[in-house]
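The data below hold one chain only, encoded as structure tokens and taken in the form predicted on its own.
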Amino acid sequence: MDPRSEVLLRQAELFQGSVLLAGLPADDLLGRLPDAHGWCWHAGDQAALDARFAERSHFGVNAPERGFDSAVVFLPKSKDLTDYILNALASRLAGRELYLVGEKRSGIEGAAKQLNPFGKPRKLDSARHCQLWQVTVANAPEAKSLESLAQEYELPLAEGPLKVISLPGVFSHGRLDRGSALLLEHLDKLPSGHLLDFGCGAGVLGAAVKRRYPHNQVTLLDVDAFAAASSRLTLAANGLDAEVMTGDGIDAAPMGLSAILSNPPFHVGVHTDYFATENLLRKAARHLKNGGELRLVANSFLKYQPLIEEHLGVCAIKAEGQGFRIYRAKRG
């Protein structure tokens, strides 16, 4: 059980009515508040969620239709992002409870002060690491639409200007991170067919190989439902067609692929977390076909040569700098 979940659970009797648990953890907490629903927006949580809990969990980046009487967010890492779910979640909570849950060490005692337009927050719990925070909605906001909170940026490239639209929680949000930064300087011979942007984020990658290779297929594909709705707009901005999916990793990804590009991450929330990346590098010969390519940067510290090897075949370093590498491998 999630530290978290486990701290509600210690408030069990506040929690019986109709609660929508907010990026709520894939554990046993449904299974223990059988009025309360979920709204998640991690495709592998929903996923396991699913599995468990049938149509007790909605998936998306807008608060579901279903009414509640009170609700619940476990704190995400973005403050942005922890922004947009109380505001949507207050908007429809005049005079009713608002609860805020997270772990100390992802700053949950600073982020309660997001509580304070809304009313006076108070601490309800503190256990297992964690903090509980409640606050009755008196002063409920006008719900802010998800797209006005969008960043927009241009990076200039060779084929003309690429519009780069960002929303709140998705990976280096509004501005381009060194990694894809140096990867879209090294986009050139990708093989012609189908292409992936893996963990593709506010889909720069993507909309960049589009416009430069544009008779090839292109899939963007991650595992946030906002980086998710990120790449629909910034590829709709640049006038471009492509296929934009939400899947827990590589195994939610298309087979018979030319190229898989990716700047995979490595942090889930406050936590260091490889299996994404390691699970792409074992698995990526399934998804390629014969000569498909693999064309991945990642943080010079991070030894995944020998994994891409082990599972793809030689690996060159194609290109480096300022802390990273690019790594090319294809299958044989």
Ligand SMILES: C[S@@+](CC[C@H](N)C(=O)[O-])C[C@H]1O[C@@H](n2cnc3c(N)ncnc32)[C@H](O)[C@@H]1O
Second form
Amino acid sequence: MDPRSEVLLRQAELFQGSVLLAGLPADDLLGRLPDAHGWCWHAGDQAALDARFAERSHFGVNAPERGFDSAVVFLPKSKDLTDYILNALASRLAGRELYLVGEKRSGIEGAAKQLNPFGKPRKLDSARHCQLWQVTVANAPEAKSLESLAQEYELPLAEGPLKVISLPGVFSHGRLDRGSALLLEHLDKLPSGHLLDFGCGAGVLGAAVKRRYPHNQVTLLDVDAFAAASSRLTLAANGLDAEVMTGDGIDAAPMGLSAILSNPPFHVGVHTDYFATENLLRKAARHLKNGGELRLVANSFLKYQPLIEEHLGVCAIKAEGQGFRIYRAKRG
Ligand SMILES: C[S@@+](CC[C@H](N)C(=O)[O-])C[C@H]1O[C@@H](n2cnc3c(N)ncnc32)[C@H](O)[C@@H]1O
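With the form predicted on its own done, generate the form predicted in complex with this ligand in the same format.
Whole complex next, starting from this chain.
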């Protein structure tokens, strides 16, 4: 059981009604709170929840339409995303209870201040290195549209400017990552056919290759519903047509690919992100056709080359700069 769920269950009598659990972990909590429903934006967690608790969790970037009497927000990593989720729920909870739970190391103490606009927050519990906060919504806000929180920037590419639209919580919100910038400079001579942008975020790589190689089929894949929604906005803003999908890891990707491009997930201490990247390197060959290529950017200190050589084939360093490397390997 996730420690945040354990903290909720210490006060289980508060959560017996129709409570909405936003950003919930894929653990047993729905089993312990029979009238609760989930709202999830992580495709892997949603698949796990669906398998165990069919129809009890809603997936997407908007709160479920079904009514709820109170809501618990599991503190997201990003402050902007927390604001969006709290606003969306508080707008529907006038006079009712909104809770925020999170780990101390994730900054729950400071994040609790984000409840101030709605009423007087109070700390209900502190245990398992987590805190649980509650506010009775005295000032229910107007719901903000997600699009109104989007940030836009423009990249001067050789083929013409590319607009990038990112939503709260999406990697490198509102600016281009340095690693992605290096990969954008090294998208030449890709095999033509079906290209995949793995871990697409706001869709900058996928949109750039579709712009550069318009006759190729391009698929963008991310585990996060806000990233997929951003990628759709980026493609639409540039009049580009490509498939965007949510799914957890390379297993969710199509087969018969000509190239996989990625600035793969990497966060110190977050085990699932290492797993997603290592799994990509191990299984890329299954998803590439003969002669297909894996091209990725990674921090120079990450030792991906041996893993790529073990599972795919000879791996060259195509470029290096500012602490990043571009790796390139072909399926023989
Ligand atoms: C380093 S970011 C790169 C984003 C984007 N390609 C760019 O260059 O700005 C990695 C992305 O991988 C996504 N990701 C993390 N785990 C994943 C998984 N298991 N399956 C698919 N995507 C994942 C994250 O949501 C994030 O958008």
